[in-house]
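In the block that follows, a single chain appears as C-alpha cells, in the form predicted on its own.
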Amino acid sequence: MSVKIEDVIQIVEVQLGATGARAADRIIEDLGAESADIVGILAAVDAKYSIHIDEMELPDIRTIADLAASITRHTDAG
C-alpha cells in the first residue's frame, strides 16, 4: 500500500494543532509533540491504516517521513 506523505502530515498536524508541517520535521524537537501527542498520533495512524505500531519502534520514528516509512512497512507486511 502506498502511503501519501501528505496524509501523514495531516494526521500529525491535526493531532498537534499545527500547520505547515513538512516531511523532514522532527515530531518532538521541531513540532513540540509530547508523550500524549505521540499516543494520539499513533492512535490516529492505527485507526486510519488498520495497523499497530509497537512502542518499541518509537525510537526509530523521529520525523514525519520516518512515520510514513513505518506505516508503509506495516501496510506492506499485512
The other form holds:
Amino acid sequence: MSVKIEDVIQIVEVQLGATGARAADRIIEDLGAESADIVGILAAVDAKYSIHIDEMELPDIRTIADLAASITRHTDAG
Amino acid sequence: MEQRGKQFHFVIGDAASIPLQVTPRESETAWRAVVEMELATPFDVSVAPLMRVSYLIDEGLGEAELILTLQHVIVDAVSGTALLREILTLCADLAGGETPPQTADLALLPAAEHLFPARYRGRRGRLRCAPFLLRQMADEIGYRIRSRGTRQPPVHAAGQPRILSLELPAAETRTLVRRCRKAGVTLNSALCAALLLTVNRELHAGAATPLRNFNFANLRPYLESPLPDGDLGSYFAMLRITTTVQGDMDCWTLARELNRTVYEAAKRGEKFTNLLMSGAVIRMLFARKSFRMGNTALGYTGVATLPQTYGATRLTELHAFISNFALGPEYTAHVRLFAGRLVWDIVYLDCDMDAAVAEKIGRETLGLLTAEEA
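Counterpart to the form predicted on its own, namely the form predicted in complex with the partner chain:
Now the full complex is given, and it begins with the chain already shown.
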C-alpha cells in the first residue's frame, strides 16, 4: 500500500500545531517535537493505518519521510 | 576541570592513561559489588581522567563484564552508549588482527548553553529565567508548607549506595508501550507515575504526600546546531516536578498528569532555563548541607542503539547506574530499552531502605504498569 506523504505531513502538523512542514524535516530537530508529541503522532498513525510502530523502531525514524516509509513497511507487511 | 571564579572549565591535560583494573570474575553477580564500590567513590574533577575501567573476566567460560565509570560532566547517556559501541568495535577489530585507525585528538565541545537557541542565550536567556525562578520559588514554598512534618530527613553521609536491576521481557515491554500510547503518555511518564505511587505506598504509608521527581531531557536535538549522538559530552537537563501523591490513586491518571506537567514545562523552554539556573541552585543547596532535592529520579533514555555482536563478542546485557543520590532522591532509576526488553537499573542508599524494600518497590512499580486492565 502506498502511503501519501501529504497525509503523514498532516498528522505531524496537527500534532505539533505547525504549518509548512516538509517530508525531509526532522521531527524533533527541525520541528521541535517533544517526547509527548511523538507519542501523539504515533498514536494517530496507529489509528489511521491500523498498524503499530514499535518503540524499537524509533531511532530509525528521524524525518517525516522516514515515518512514511515505516508506515508503508507496516501496511505492506500487514 | 579548572575552577576560575565561580565557573568550571574543561582543560585538555597531558594524555592521562585511563585506570584499568582487570580481576577474575568469581561469580555471575560479582560485578554488582564492583559497581557499588565505584558509585561510592566520587571523582575529584580537578584530576584527569574523569573515567576509570574495571574488567571482570572468566576465561574458562569466556564471559566478562566491562564496567566504565564516568563522571557525568563528560558523558551523558547518549554519548555513553556511543563510547561503549566504539570501545567494543575497537576490541573486536584488535581481536580480529586489524590495526585500529589512528584518530585525531578530539576538540572540546562547547558548553550546552552556548548552543541554546538564540532566545535562550545571553540577556534574553537570563530574562526568561525570571518566570522560571518565580515558579520554582512558589513550588518550594508550597512544598515546604504541604510537607511540614512529613519531609524525609536530609541525606545521611554514612549511607552506602546499593544497586538493583529488574527487567521486563520483550513481550511485556511491547504491551506496556502499546498501553502508554493508548493512554497518550510517554513511557517516561508512566514509569515515573508508577514509581511515585509505589514509593508513596512503601515509604510514606500511602498518605497524601507532596513528592518530588526528577525528569531528564536530552538537549542534543534541540541545540543550534543539533549535536550528533557520537560526540562525547554532557547535554542534558533536569526538570524537577512536585506532585501530591496518595497511595490509592490510579496510576494512569497520575501518568497523564505528569505527562501534561512535563510537556508544558518543556514547551515553556524549561529544559534550557533550568540548565541556565542549575549551577546557582545546586551551589545554594549544597551550601545548606541539609537538603533532599527529591524523592525519586527516573531517567528513561529510550532505545539503546547498540549492536549486540562485535566480531566474536556478544553483548548480552547493558546496565547504567547513576550516582545522583547525593542530591537526595530516595530512589533513582535509569531505564532503557535493550534488545526489546525494558531494563530498569536502580540505585538507593542503604540508610533509606533495605534490599527487600528496594526490590519490592521496583517489582511493584513494574507490576502496576503491567497489571491486567480492569
